[in-house]
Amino acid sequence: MKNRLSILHVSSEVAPYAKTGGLADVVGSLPAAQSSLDHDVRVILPFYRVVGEGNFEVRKVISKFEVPISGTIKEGELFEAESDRNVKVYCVRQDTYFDRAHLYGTPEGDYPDNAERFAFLCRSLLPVCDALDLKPDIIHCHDWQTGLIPSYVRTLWSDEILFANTSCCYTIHNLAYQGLFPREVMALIGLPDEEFTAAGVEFWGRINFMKAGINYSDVITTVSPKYSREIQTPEYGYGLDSVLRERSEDLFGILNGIDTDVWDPENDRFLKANYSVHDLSGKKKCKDDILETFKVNIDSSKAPLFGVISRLADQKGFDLLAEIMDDLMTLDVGLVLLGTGDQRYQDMFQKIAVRYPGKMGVRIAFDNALAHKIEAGCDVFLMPSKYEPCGLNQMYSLRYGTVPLVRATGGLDDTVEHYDPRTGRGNGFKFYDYAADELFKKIREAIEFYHDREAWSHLMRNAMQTDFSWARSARRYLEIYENTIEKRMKGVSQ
């Protein structure tokens, strides 16, 4: 086994270049952690409009490459974006597909040509690797948008010398989003018709990009140990539980980490004041800053401030939050919310904020600086998710001494330990049943502990001493890569 691996990550979003959620944070951080362990790590994402509009220097490295798609040839260009992480970041440019206001669709729904857009991204891998003379040991694919890559490696590209020794790792970040398209898309994406089977890409008469990633990859990972078990059950499997059970020996749950260089209250450049586990005095200034920003008028020394930063979707438990909002606003608390997503949730929370001026502030946007300020300025962070593969915000919150209140599902259950006042152990609050009254009961419990200043200070310090840096997770991925490569080499030699 060679010591230095060539690792190529492919993702539809990567922080800080393009982001809608936690996927971007993961693929923005994991490659850097792997590179720090002396591996050749590269990343590919689409050249979206937001990349061009961002404050990133980019340079063209391939002026033209050709991709067969939808029965014709589409041309693309490749750019390299500046990176301070010792990771080469490449952006595939094809303006017909990617020069749009949003990554995947508008608040009203997905772009109708998403199958074609991301099939182009996947098929561009061969000409791009050829032009770069890149022969990756591992292609690490992320979520449904890259699910076709393993199927191409094992079918269309099976004789390509570039990928002769390549293994594919496929990470499921959220099984609910699978990339489902009509049968007719087979002609568009270019896979042989014989791959339209239950063992291939077929899913109840349609094409399933995520199923392709699962079936054709050498190894499958997901983003927390509990979620890896949950998705093998009918409740969380979204129709793919039986497929995942068949691949259970090749399925691993690896908890995501957080980038502790970027998320660090001692050095965070976005904060009104910095602070640490040893000196929490700056956190009060951060709270006052958020209260002023959102025009929330509560006594910052007596009333807790709750925060939410999220994609506004059913998954995140907003139906529960909506049900308790009137009761919550009768309490001596404040609430701030930052996010974008489904139009109905955007409209709903904006109306609630109008109904409760001075108690609730809402910002419908993606705002990285404001996200940092919320993590530092709030007392409690709410994540009442219906399901949560991993979640990153609860880890950010822990590091910032903002106590997470979560539903015990997926990675939330793996990372948050319910506070026990008798032992002084724990770093947050958890509820189990997906019900509005259970959420409200746990909020009342958190408020009660908040008023016990000694207990709350102890809880904050517990939270801030929890370690979720990427180093451990990066090593675990490398271990899985090496085992997968060794297993594949043995299979080839037999």
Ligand code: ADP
Second form
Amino acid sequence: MKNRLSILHVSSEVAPYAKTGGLADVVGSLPAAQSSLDHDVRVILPFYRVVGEGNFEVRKVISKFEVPISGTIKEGELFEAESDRNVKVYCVRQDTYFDRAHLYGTPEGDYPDNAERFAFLCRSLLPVCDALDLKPDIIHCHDWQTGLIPSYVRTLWSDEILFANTSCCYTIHNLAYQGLFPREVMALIGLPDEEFTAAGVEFWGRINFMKAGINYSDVITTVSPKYSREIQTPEYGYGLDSVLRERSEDLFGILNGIDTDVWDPENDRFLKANYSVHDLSGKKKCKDDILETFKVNIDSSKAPLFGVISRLADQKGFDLLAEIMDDLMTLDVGLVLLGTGDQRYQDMFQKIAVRYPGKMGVRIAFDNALAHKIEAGCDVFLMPSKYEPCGLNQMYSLRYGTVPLVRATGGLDDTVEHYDPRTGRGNGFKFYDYAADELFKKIREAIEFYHDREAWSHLMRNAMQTDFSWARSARRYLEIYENTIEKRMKGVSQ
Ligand code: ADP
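Next up, can you give the form predicted together with the named molecule of this protein, since the form predicted alone came first?
Starting with the chain above, the whole complex follows.
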């Protein structure tokens, strides 16, 4: 086995270049952790409008490559974006597809040509690798937008010398978003018709990009051990549970890490004051700052402040929060919420905030600086998710001494250990049944502990000392790559 692997990640989002959620954070930080273990690691993402507007240099590395798509040839260009990590970051440029205001769609809905846009990204891989003379050992694909790549590698590109020794790893970051398109899309993406079967890309008469990723990859991972078990059940499988059960030997749950340079209360440039587990005094200043920002007038040293930062989507448990809002607001607490997403949740929270001036603050926006300030300035971070593949915000909260209160699902269950005052163990609060009264009970319990200053300070310190750096998970990915390559080589030589 060679020691230095050539690893190529392909993702529709990579922080800090383009981000709508946790996927960007993961593909923004895992490659750097792998590169620090002395591997050649590169990343490809689309050249969206935000990439061009970003605060970093880009330079053209391939002025023209050709991609067959929709029965014709479309041209693309490749840019390399400046990176402060030891990772090469490439952006595939095709302005008719990617020079748009959003990544996936407007608030009214998805872009109607998403199949074509992301098929273009996937099919550009061959000419791009060709031009770069890159023969990756591992192509690591992330979520539905890149699901076609393994299917191309195993069908259209099976004789390509560039990929003769390539294994495909596919990571499911969220099984609920699968990339489902009508059958006619087969002609557009150029896969042979015989792949339109249940063992290929077909899913109830339609084409499913995520299923392609699962069926044609050598190995599949998802972002927490618990979620890897959950998605093999009908309740969390979104119709793909049986497909995943069939591949259970090749399916691994690896907990995401966090970027401890970007999310670090000791050095976070967005905060009013920095602090650490050894000196928490700055956290109070961060709380005062956030109270002022949101015009919440609770007594900063006596009343706990709850925080939420989230995509406003059904998955995140906002129906539970809505049910308890009136009861919660009768207590001596404050609540701040930052989010964007479904119109009905945006409207709902804005309406509730109007009813509780001075107690609840809502900001409908995507604001990275404010997200850092909330992580630091709150006492309790709420994540009552219906399901949560991994979740990053609870890990950021832990690092910032903001105690997470979560529902025990997916990665939330794997990362949060319920506080036990008798043993002093635990780093947060968990409830189990997806029910509003369970959430409310847990919130009341957290408030009680908050008023026990000794217990709370112990809990905060436990939280801040939980280690979610990438080192362990990055090594686990490498082990999985190596086993996969070995297995594949054995298969080929037999
Ligand atoms: P998901 O990927 O399901 O959205 P995660 O918890 O895994 O959830 O990751 C969410 C990421 O997106 C975090 O980095 C979080 O801070 C960020 N985020 C979500 N909503 C916003 C927002 N409105 N403003 C700024 N950052 C946000």
